[in-house]
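First, one chain by itself: the form predicted on its own, in C-alpha cells.
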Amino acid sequence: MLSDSDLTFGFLSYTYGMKLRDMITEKRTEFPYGHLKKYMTVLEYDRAAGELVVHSGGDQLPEEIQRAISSAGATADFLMSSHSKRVLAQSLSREAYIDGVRRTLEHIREGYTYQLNLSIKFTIERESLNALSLFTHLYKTYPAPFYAWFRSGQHQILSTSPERFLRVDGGRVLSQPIKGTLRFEQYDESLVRVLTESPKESAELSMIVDLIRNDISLNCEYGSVRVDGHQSTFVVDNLVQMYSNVFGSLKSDRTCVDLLLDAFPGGSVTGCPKKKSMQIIDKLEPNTRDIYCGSFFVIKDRKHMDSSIAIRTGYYDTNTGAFHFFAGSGIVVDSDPEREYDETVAKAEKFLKVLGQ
C-alpha cells in the first residue's frame, strides 16, 4: 500500500534538557543538542491488517528502497571478527557507584531531592562492530516497544528502550513512566507480587508519576490530567518492571512540540525535584549523557506525536571503534547502595551478553 509521507523523525539529547533546565555542563559532550530529518520513503507495518504500508512522496519507490525491502530481515555478523579487542571500562567502578549512592542518599536526607536516577557508562572497544546487524540481533533476542536506530554524524544510535515518554494521539496525551524494577532467571507470577507490594519500589513510581502529571499539566486542559492502571507491569529483559499511565487532554491553543519541551528530560531519567536533581546528577557522573535519557520521538503533525525515552541505548562512535551503552536505577531514601549497583547492572545485562563480556 501507498501513501504520502510527511512524518519526522528524530531525537533530542539529555543535555539539551540541562540547557532548558538553565544548566551548562563542563563536560566534553558527543552530540547536538538535537537531530531531526525527514523521509522521502517511510516503511510501516500494520500488524492488525498484517500488511506492509509505504509512505512515499512519489508515485515509485527508490530503487534502494525496493531492495531494502526485499533483503528485510538478512542479517550479518554483527561482531564480523573475532580478533576485536573486547576491552570494557565503566564510568564509574562498583565501587565509586556505591559511594554515589550514599551521597545522593545524603542529599535526600539532607532534602534537596527526594529521588534520583544514577548511571554508569559502560564502554567496550569493537572496531570491526556491525552496529546495524547488532541492532537487528538485539529486536529478535530482546524485544521492547521502542526501538530506534538513527545515524548522527560519526555515531550509530541503538536505542531498546522499553519506555514511552509522550505520546499524543489527537490532542490526547499519554505518558507511561516506568518506575521499579525486579530481575529473574525464571519468570513466575508471584515475583508481580512482591514488585508491587515493594515499598521502596512503590514509591519510586508514585514519585514519578507525580512528577509527571505536573510536567503535563501545563499543556493540558484543566482537569484532564488523570493516572490509570497504577503499578501496572510487563516483563521485558529479564526484567519485572513496573508502570502507570497518566492521561491528559491537549489544550487547543498548544502543539504537541510544547508538550514535549516543557516536559523534557523526562522525570524517570532525573529524580525529583526535576532541576536539583539534575544537578546533583551533573556533579554525581564524571561523563555526560549524551543521547542516553533523552527521547526519541516521531511527529506527524501538531497534534499527533510518539516518542519513547532514550534508556537500554547506546552507540557506536565509527572514527574510533568503541560502543557505549549506559544503565542506571532510581534512589530513594530506603535504597540500598549495593542493591542499587546491581540493578543497574542488570540493566546493562543484554548489551553486556551480546558483546561476549
The other form holds:
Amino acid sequence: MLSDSDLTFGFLSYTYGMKLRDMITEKRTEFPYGHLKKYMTVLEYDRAAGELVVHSGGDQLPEEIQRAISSAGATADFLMSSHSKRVLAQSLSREAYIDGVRRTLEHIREGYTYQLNLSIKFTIERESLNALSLFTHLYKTYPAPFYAWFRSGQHQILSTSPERFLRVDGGRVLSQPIKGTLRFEQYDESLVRVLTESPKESAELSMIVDLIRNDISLNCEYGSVRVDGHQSTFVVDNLVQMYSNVFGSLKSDRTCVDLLLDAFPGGSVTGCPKKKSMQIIDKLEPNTRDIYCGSFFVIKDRKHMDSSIAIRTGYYDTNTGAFHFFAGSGIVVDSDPEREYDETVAKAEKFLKVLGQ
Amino acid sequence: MKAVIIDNDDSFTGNLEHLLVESIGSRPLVVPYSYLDTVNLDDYDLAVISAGPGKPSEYPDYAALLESGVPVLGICLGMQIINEHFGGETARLPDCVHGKTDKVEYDGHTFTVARYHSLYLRRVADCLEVVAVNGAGVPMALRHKTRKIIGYQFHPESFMTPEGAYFVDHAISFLYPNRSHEVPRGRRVARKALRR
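Alongside the form predicted on its own that was just displayed, please also present the structure of the form predicted in complex with the partner chain.
Below: every chain and molecule of the assembly, starting with the one above.
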C-alpha cells in the first residue's frame, strides 16, 4: 500500500520549554530548541492489521523500497563486551540527590511548589558505541509504547518513553499523564492495589491531572475537558505505573501546534505550579535537561498529532563518545528522600543494566 | 456578567476560567498578576484572584483591587491575600496538603473538596467571617462581613471537587444577592449537589 507522506517528525527540547515561559538558563545547552524532519519515505507498521504501510512521496520506486524491506535482516545484537570503558558519572550523587529532595520539601512547605520532578543525568563514556543497536536491543528487551530514535547533529537520541503527552485526532485531544510508581521483582496483581491505594502516589497523579486539564483547557472548548479512567495502571520495566486520560475538544480556530506549545513542557515532568517548579528545578539540577523531558512528536496536519514525553531517554554524543541518560522522580510533601532516590535509579535501571553498570 | 481573573502564575487558572464560564455564561478576561495595574476594574462585575505559589506578602498590588469596591472571589492564595490585606495572618500549615480531598460543611451540606495548600489562615481578620472549616478546624471559606468579598481555601476548579460549580454559583449569589437568576446552569448544578 502506498500513499503520499506529509508527516513531520521531530522533537522540542525541555530548554525550549523554558524559553516559552520566559526563563533564561545560564547553563550551556548541547541541543537545539527543536529539530523537525520530513522524510521521503515513511514506513508505518500497523500492529493490529499486521501490515507494513509505505508512505512515499518521492521518486523512489516501490520495488526499490520493497527490496530494501525484504532484504533487511534481523537487528544486530547489542554487545556489551565490545565496550571497555565503563566510567559512570552522575550529575547528582546519591547524597546530592537526597539533599535536593530535602530542599524541594522545604520549597513545598513554603508553598512555592506542590510537586516537583527532580532528575539525575548519568554519563557513560563509550567510544564507538553502536547506539542504534542499543536502541533496538532496548526495544526488544524493554518494550514501551513511545520509543523514538532520532539523529540531530552529533547526537543520536534514543527515547524509551512509556508516556503519551498529547494526541490530537480531528478535534479530539487526549493526554495521558503518568504518575505513581511501584517497582517489583515478581509481578502479582495485588501490586496494583498497593499503588492505587497509596495516598501519596494518588496525590502525585491527581495534581498532574489538574495541571494537564489546565494546560489543554487553554486551547479546548469550554466545558469539554474531562477526566476518564483516573488511576489506571500499566506495567513497564518492572514498574507498575498509574496514569489518567484527560480529554478535551480542540477549539475550531486552534491547531495541534497551538496546543503543543501552550502545554509544553509536559506537566508530569515539571511539577506544579509549572513555572515556579521549573525555576526551582533550574536551581537544583546542575545540568540542562536538553532533550530529556522534552517531547517527540509526529504531526500529520493541523488537527492530527501524537507526541510523547521524552522520559527514560538518552543520547549518544558522537563527538565525545559519551552516552548520557536521565531519570527522575516526582517529589511531593510525603516523599521520603531515600526512596525517591531509589525510584530514580529504578527508572534508570534498564540503561544501567544494558550498559553493564 | 463581566469577570476578570487575575492569574498569579498558577497552573490551575485555565480550569478556573472554564468553571467560571459554566456559571456566568460569558468569557472572562484572564490577566497575569504582573499586568494587574493595566486592568480598569470599573469595567468588571467580578474579580477573581487565582491560586498560586508563595505567600500573600509577595503580592502587594492587590491592595488597590481589594479597596476598589469591585466584588472579589479569592481562591486558595487568593483567599489568603484577602485575609492579610484586612489584617489577618498566614502561616505554614502543619502537615500541608496537596492534591488530596477533604470534607467541609458549607451552607448546611457536606462537600468533598480538593486541597492544595502549604499555608493557612493562622489568624482571621476581624472584618472577615469564616463560614467553613475542615475537620481539623482549618478555615476553608470566608466572607467579608460588610463588603462583597468571598474566598475559598480549597479548589472548586479541581476535578476532585465534584460540585465545583456550586461554589462559584454560591459565591456569585453572595456577591449579587438579587441577580442569582443570571446563573441558570449553575443553579441546576447546585440543586443536584443539594439532593445528595
